Amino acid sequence: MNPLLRRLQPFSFARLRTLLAGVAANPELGAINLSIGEPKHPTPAVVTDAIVGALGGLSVYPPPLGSERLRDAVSRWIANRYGLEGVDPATQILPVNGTKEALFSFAQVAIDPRADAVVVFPNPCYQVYEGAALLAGATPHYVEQSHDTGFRCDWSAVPRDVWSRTQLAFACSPGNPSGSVMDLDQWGELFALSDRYGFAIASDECYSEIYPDESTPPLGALQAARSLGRPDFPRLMMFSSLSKRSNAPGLRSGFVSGDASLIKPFLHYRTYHGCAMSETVQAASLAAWGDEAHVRENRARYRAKFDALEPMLGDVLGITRPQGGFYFWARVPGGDDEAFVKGLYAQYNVLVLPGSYLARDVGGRNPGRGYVRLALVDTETQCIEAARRIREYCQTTPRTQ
């Protein structure tokens, strides 16, 4: 067995199951699960109809590069969404089976484990960044995101000797769990570091299409690069997905786009990896990227939930309306996130995720401790009911931690 597997920590949801083992939820209240970021809105008909119409594609092996039609559709979407004309479908775009698979596998391509490699990424973060680094033989370096930094990475806090060994940096904007968005100055700082030290950047943008203001979509990494005079996106890869945008997590569909000199070896790796997207999924993906009406409706549903829950929870939890994504990153009374989660589940049958499970202890400090993540993925009615129970729990339960 690969000995590096022993370095992997249990996923946050496995830890949550362990935490709640033997804890009985209140049987008088129906269960509401806000712990996992799995969209519950209906998958739009434009996607499901396209799948039904393309079932014949299951009878053929798909090409690793994906169809020209799909890559053209993605290029048009990038142009419409970010104002980026001329992203080459042949050399700068690659369809992938979801960003989780792509983020993990890209690290295996980008990292030379013989070189005492380091991978830099946020803390808290999406745990795949850590696992990808460890299984590529690299050492993780965690960049704290806290209230003091506006829940953004302070890249200047990374020591110079760490940057000198860094081969890959993961960025996530809008961020998971806080929903913070990197601005042009922050991207410029990271690009300058990449130029100086030569590492690749993987920009995880799976939440990019869920944001509160229709007139102000979040800045994307490729968009930032072009704005800063980097038209060929040197050492930069953007990862985007239909899972959240189109309520299609089971479709396992997304794309990567960026530096053609990185796309080429990534495609070569994937040729052996056996992860080409089926023609049936490609047809559904093409339909999804070509339709914005369902995406606007999706944002409106999330906006309504944030509008309803913010005043209900604002005075009992330390919450900040996110710039993107569908999470509340909430500071709990008393500061013990595990105790809060156990008590809320036992007394009110509402499940949320301890923030400390999304972060790592560095220097005796876990920047997720004292927070919980609330995923507003259920119906508006269920989310409001969950907020009512959370509010009552906060108001009636003594805090002695």
Ligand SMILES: Cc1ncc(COP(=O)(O)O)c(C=O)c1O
Second form
Amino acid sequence: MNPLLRRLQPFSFARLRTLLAGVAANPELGAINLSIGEPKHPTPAVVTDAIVGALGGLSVYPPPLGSERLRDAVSRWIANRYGLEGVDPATQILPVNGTKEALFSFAQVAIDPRADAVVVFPNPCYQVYEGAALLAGATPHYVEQSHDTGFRCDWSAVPRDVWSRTQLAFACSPGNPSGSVMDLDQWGELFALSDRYGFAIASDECYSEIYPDESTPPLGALQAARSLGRPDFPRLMMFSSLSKRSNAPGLRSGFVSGDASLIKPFLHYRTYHGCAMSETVQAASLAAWGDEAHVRENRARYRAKFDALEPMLGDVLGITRPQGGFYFWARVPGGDDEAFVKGLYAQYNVLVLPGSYLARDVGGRNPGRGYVRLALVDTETQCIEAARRIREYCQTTPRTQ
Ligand SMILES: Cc1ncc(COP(=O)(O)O)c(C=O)c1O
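Structure of the form predicted in complex with the ligand (previous: the form predicted alone):
Everything in the complex follows now, all chains and molecules, and the chain you saw is the first one.
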């Protein structure tokens, strides 16, 4: 067996199941689950119709590079979304089966397992960064992204000797769980560090299409690179997905784009890894990237939920409206996130995720402790009902701290 497997921590949802084992949810109330970031708005017809129309694609092995048509469509989407003309579909774009798969496998390509490698990423974060680092034989370095840091990663807090061993840095913007968006200065700082120490940057942008203000979409990493005079995106790879944008988490479709000298070895790796996107999924993806109407509609639904819930929860939980994504990252009264989650489940049958499960203890401090993550993925009616129960729970349950 690969001994590195023993270094993997249980997933946050497995820890949630353990926490709630033996706890009975209030049987008089219907269950509402806000713990998982799985979009529940219907997958649009533009995607489902395209799948049905392309079932013939199941009869062939797809090439790892994907079709030219799909890569062209992604290049057009990047041009429209980020104002970036000329991203080369032949050398700078690769379809992948969702960002999870790609973020993980990219680490296996970017890291030299013989070296004393470090992978830098935010804390709290999407747990796959950690697993990808560990299984690539690297050591994780966690960068706090908390209320105390304004929910930004303070890259300057990373010691120089850590940067000098760093081979890969993950960034997530809009972030999970806080929804914070990296600005041009932060990107500039990270690019300068990458130039100095030579590490690759993986920019996870799977929440990029969910944001509050139609006129201000979140800045993307490639866009930041171009603005800062880095037209070929040196050592930079962005990861994008249809899972949240098009309510299609089961489609397993996304793309990576960036530095051609990273795409090439990644493609080579993938010819062995065997994660080529089926032609049926490629057809649906082509249709999805070419349609913005369903994406605008999707954003409007999330906006309506945030509008409704913010005034309901604002005075009982510490919340701020996220810059992107569909989570409230909420500070709980009393500061004990596990106790809060357990009590809410037992008394009100609402499931949310303890923030400490999304973060790691560093120097005796877990920056997710005292927070819970609320995924506003269910219908507006269900989300409002959940907020009503959370409000009542906060108002009626005495806190000891
Ligand atoms: C930050 C982040 N990155 C990546 C993913 C994976 O998304 P997918 O593989 O569906 O594109 C998720 C899923 O919730 C996520 O929260």
